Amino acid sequence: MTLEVIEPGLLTLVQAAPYRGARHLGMPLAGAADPLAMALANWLTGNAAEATALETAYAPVVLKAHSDIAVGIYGAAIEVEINIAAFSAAQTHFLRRGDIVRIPPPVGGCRTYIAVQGGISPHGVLKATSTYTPARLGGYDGTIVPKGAVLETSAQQLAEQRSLPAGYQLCYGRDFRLRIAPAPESAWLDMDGLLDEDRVIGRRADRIGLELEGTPLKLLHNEHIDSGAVFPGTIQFPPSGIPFLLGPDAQTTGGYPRIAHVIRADRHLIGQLRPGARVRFQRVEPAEAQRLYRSKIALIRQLQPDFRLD
């Protein structure tokens, strides 16, 4: 079964499981920027949560089926077009040979995932198939999927029809709330400056990280620190005073003060932030962050049992 990319959009990548267990090699986590949206797209086709799928951002994507194939499309896009007719994104779509599917640009949010029954078959490294473009690793030759690419899947028969239950349907807007927990250098900052003002995602925004525009912050004191571990969700404090939120492709170490961490339960939302989106931070204590994480994992696993949040 095959699917051709007629119009790839701007940032369409092959993504799957992150590169777990490779940080000692300097390898970032990478993988899907919004693993929850990808897991739901995969559920629509009967795939495992981290089966290889397409991740697309911003611009519209157009695909053509070269065989009968079942797809699940979910994330920022709330509708898809198949041969011009509009359909909800919250259901399995059965494409026949020659069908054209168009994923329109999202109104809110940023990224949409296109899962194909059986998963896409790219070439992987380090026991993963996700794309890490800075090193040209994984996915489709380590880079953005080009126009004319033909994606293959191992599926032998069409999946069953599925519709996503209402309680699992996501609705992304342009305003986000992210809960944060203390980080190693949190005491260096008056946290009220970060919590009392909405931050706007600036133009410096990609899978590595996002600049949080707003009033520059000031540290209570500023000491030299050696480079230390950073993770997706770490909020760093660069000399400009404008905080910087790290994403899935972020480096493994950094030398700027780490003033907060987005909690694991909310970290998938980083993948839906786009320039111009507004973010309000809310502080929670580590025990509450753990409770929220366990609660979200338990809820999603009722639908997709192998779901994980890093």
Second form
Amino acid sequence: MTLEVIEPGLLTLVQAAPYRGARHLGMPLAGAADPLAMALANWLTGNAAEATALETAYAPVVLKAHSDIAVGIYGAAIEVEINIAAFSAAQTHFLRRGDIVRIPPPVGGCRTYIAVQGGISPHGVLKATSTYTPARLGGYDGTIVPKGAVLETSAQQLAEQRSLPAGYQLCYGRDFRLRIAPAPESAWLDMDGLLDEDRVIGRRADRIGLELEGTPLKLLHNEHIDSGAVFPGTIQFPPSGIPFLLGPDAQTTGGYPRIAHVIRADRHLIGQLRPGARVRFQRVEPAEAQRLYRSKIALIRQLQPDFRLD
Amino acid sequence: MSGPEKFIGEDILVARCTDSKLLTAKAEYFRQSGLWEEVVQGIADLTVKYDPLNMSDAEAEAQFHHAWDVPTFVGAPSGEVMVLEASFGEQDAPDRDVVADRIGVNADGLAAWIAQRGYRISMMGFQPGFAYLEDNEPDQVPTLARLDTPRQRVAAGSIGFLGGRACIYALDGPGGWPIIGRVHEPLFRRDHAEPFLLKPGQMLRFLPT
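Instead of the form predicted on its own shown above, give the structure for the form predicted together with the partner chain, please.
Entire complex below, previous chain first.
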């Protein structure tokens, strides 16, 4: 069964589970920028949470089914168009051979996932599935999926019809609240400066990281830092005074002060931030952050038992 | 030795230690326990990430203390010295003349000089497979500065050189270290079951070809 990419949009990537446990070798996490949205898209087709799917960002994407196929399209998009008719995104779509699916540009959020029953098979010689473009690793020859790409799937028979229960429906807007916990150099910053105003995502925004524009912040204290580990969710403080939030493709080590860290329950939201989105940071204690993480995992695992957040 | 000193978020612990060889040995010990999602050696610290589904913050801290306080044998890390064949010709070494001048050899003599040096991988990061090297006798070597303007493109395998510290670029990309040669073997093998040629703690020499 195959799906053809008629219009690839700006940044469509094959993504699946991240590359866990290799940061000491310089390997970034990669994988879905919003693993929650991908897990729900996969659920709609009966797939495991981290089955290989397409991640799209910003622009409209158009696909054509070359066989009867069940797809789940979820994330920033609220509706999808199949042969011009609009359908809610929160349900399984059964495409017939020749059907055209259009995912409109997102009103809120940034990324939508296209899951295909059985998962998308890796393309090319690479065994890895998640795309990390700087190393041309994984996915579709390690690059952005091009116009005309034909994606193979391994589904045998059509999935059952599913609709996401009310408690599991995402609704991403343009205003985000990200909860943060302390990082090693948090004490160097007057944290009120970060917490008191909305930050706006700047034009420098990709899977590696996002600029948090607003009033430049000042450090109360500064000294040389030896390069050490950074992670998706680390908020760095470069000399410009404009904080930089690291995303899933972020490098593994860095030498800028680490002023805060987005909590694990909220890190998947980084994948839904795009230029112009507003972010309000809210500080929580580490124990509370752990509780929030555990309750989010427990909720999603009622639907997707193998769901993970990193 | 104590630690961890610092938390990052709710699932990361950091402890400082300025002995790089000890850090490598500690990192390996932490990795073998299987308790931690990531174990990353920095220049002067060790960072671990854990899953709060498996450990509370108190348990994680206790486990960290336990592993950190275990006496660690620092032997010859990973045993053998890996020999990397490299070209030091002009084409692969745009900063050869500047570096040779600083070292006090002529441009053609730089390869022979490098071949006499021994290195240890003190840390990996920046790119998949990118290695930070430390000269076994760093105090014997004059220090160089990074380039004023980083290059837009440094070829994969390029050897960057700051004197007592060096690096090997794993991928094509931007870079600011003076370049003195290029390793032939890929450091990141994307189609390989073991994609990483190097690991922290590995001892290295360069063989000019």
